[in-house]
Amino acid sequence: MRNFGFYAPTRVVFGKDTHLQVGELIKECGGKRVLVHYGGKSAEDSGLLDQVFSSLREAGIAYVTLGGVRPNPRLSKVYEGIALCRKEGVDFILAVGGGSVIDSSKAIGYGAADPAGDVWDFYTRARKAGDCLPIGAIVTIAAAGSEMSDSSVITNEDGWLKRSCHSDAGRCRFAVLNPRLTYTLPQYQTESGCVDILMHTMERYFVNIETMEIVDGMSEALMQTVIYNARILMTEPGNYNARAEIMWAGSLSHNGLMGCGTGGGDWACHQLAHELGGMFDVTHGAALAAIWGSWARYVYEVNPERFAQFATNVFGISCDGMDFEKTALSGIEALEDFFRSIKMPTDLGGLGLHLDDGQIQELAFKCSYEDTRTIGMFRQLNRKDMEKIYHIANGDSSLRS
């Protein structure tokens, strides 16, 4: 049994119309001048921003706005937000959106609270973030779980590097989760979000160490819940109960609970997918679906029993005669079948990518931090391993070993 720590200080306000409480929530946190940070026109066109502004005015809170956050949020927007916070004397940041907006808000908060240096230093690990403006979130996309995690991921346009920063200082003070705010999402975004949620648990689940039975049980139940409700949303996008299950699963999947006793998790698929997002601006959840099967077939032989447990407890596949390898491969195929059922890719071609050798080498070079690190815990992967996995996902099945 491994030692672990668990810290989840974010206040959650869940349910219908809960976003109307945002003014009072910020007031309770001591916020007086707020940056409202958001993405595209959907927040404006839906009337959500007008409702947020009304709640802020009713609470006597001044605000400034900054929109334009894109998927795979950009460092240039972060710099713009930092400058605006300093100019306007902002003391609180409200993220209205999904993981990209929340991650961008965290980065702005780090930079605004630390005027001496470059916020990008926190993402290259040259410095450690020690302070952050307080942040609250109104979540409009169930996916990243950033509203309850310590992480933020930003893309630097100079080299198209996608890097993460982890700090308890950036944890949201509160997260408003209203499933109705996700109704207008396109199907592709909804299902990509479901994959991201699923993978946040799977990254912690697929470790090659002894784990806790209680955590395994919670993880397997969460994965089953996401799979079941993701399928419902394919035909019933307005199903409130399914939306609610997915939204709460998103927060639970990435608040650290599913990682207790797992040694931190594997995260190789996330690292590989981050580079695809950085270089080709693809949707993160879809990138994870496209890379997972290739990673799984490359590493499962290290501990086929773990993959067999996944197959049996999540998909109900019988492990006849204790044939762990056969059951493991059946579980991998079952998850890929699920991805197909929700119209998610299972290879790079499904992302519209057909990479040449040079592009694959560049991806692996960046993912390995210029050949200075390995990734993964289930099996450690060096730069050459990364290249092979990208090649497999690109259609070369001869490298599966």
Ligand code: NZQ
Contents of the next structure:
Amino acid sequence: MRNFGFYAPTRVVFGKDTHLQVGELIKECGGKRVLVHYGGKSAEDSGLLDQVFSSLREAGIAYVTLGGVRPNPRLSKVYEGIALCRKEGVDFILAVGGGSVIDSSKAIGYGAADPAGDVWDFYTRARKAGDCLPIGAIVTIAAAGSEMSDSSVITNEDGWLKRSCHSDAGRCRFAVLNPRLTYTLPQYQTESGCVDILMHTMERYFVNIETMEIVDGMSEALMQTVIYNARILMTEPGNYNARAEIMWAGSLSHNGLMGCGTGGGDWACHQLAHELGGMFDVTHGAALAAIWGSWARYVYEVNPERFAQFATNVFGISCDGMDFEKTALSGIEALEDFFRSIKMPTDLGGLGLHLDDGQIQELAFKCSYEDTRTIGMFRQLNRKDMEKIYHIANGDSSLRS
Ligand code: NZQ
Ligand code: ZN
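For comparison with the form predicted on its own, would you give the structure of this protein in the form predicted in complex with the ligand?
Whole complex next, starting from this chain.
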């Protein structure tokens, strides 16, 4: 197994009514003038924002607001937030929303703490983010895990590039996780979130090196829990326990715990899905579901035993006479069946995309950073491999292998 570091400094406050503590939590962090950052209408319509404002007032904390963050959060909104923070002397950012709002908050935090440069440099990796305004999050959708992760993913409208920045400086000081806040989610968002949570563990699980038993065991339990409860939420969106299991799985899946000893993970599906998000504005979790089966069939032969372990330990598929290949393929089918059972796509058509050759070439060109990098660890993929996987997901199965 590989050496690893583990750093999870975010204070978690979990359970019913926990969002009402937000004023005190910010006070404990030393925040005096807060930017409350949020998305479209959901936090306003549910009354959550009003409760947040009351809690801030009760704690004697001044605040300004900036809403309008869109899924696949945009760089232009980040610039707006940075300017507002400077003008108003903001010393703490409160994200009220999902991964998009938290990621936008992190980007604003990096930019506000770096008066000299352009925050986009941190996303192109031209510079490394070294400082960030302190951030807290009230999470309203279990999905991205940004509340405990070191990353932020932003889309630059200039070229429609979706890029990530990783830094411990942007990690949230606290994460308020109240499962009841997720009751108002549309089914599509709930289930896309479940896929994203599953994939954050799978990206770390599907590596072609020796892993740790303890991490494999936790990962397999997490995957089973998400699959079980995602199905419950299809018919019982108000099931508190199912919401709670999914919400805690969301944070644990992406706080680094499931990647200890795995050398960081594969992440090819995320890279492929991010380009789809950048170019076509599709929902992140659904894009992962649409690409995963094509990726899995393209790469599994490198180590069918690992896929067979997944099939057996997550789906209970017996390793038929030690035929790893057959078991591996059954496991891939089982996961795709699960995606279908929660109304998630298993190809690009299911995302509403029917791409031509030029669009696929553009996706692969962008994903390979203009043919200057490979992606993946289970199997390294170059630009041509990326094109093939997009083609398979687009319905051209003759390109497999
Ligand atoms: O804008 P509002 O009106 O709030 O609507 C949102 C949005 O339309 C809605 N929503 C959120 N909470 C709701 C709600 N609707 C009703 N009731 C609620 N309680 O859900 C929609 C999606 O929100 P979004 O924040 O985009 O979802 P998610 O948490 O899935 O975040 C996706 C973004 O996170 C990035 C993705 O790439 C994508 O841009 N990721 C961030 C990661 C990280 N920072 O660690 C890791 C992930 O792999 C991912 O890449
Ligand atoms: Zn993700």
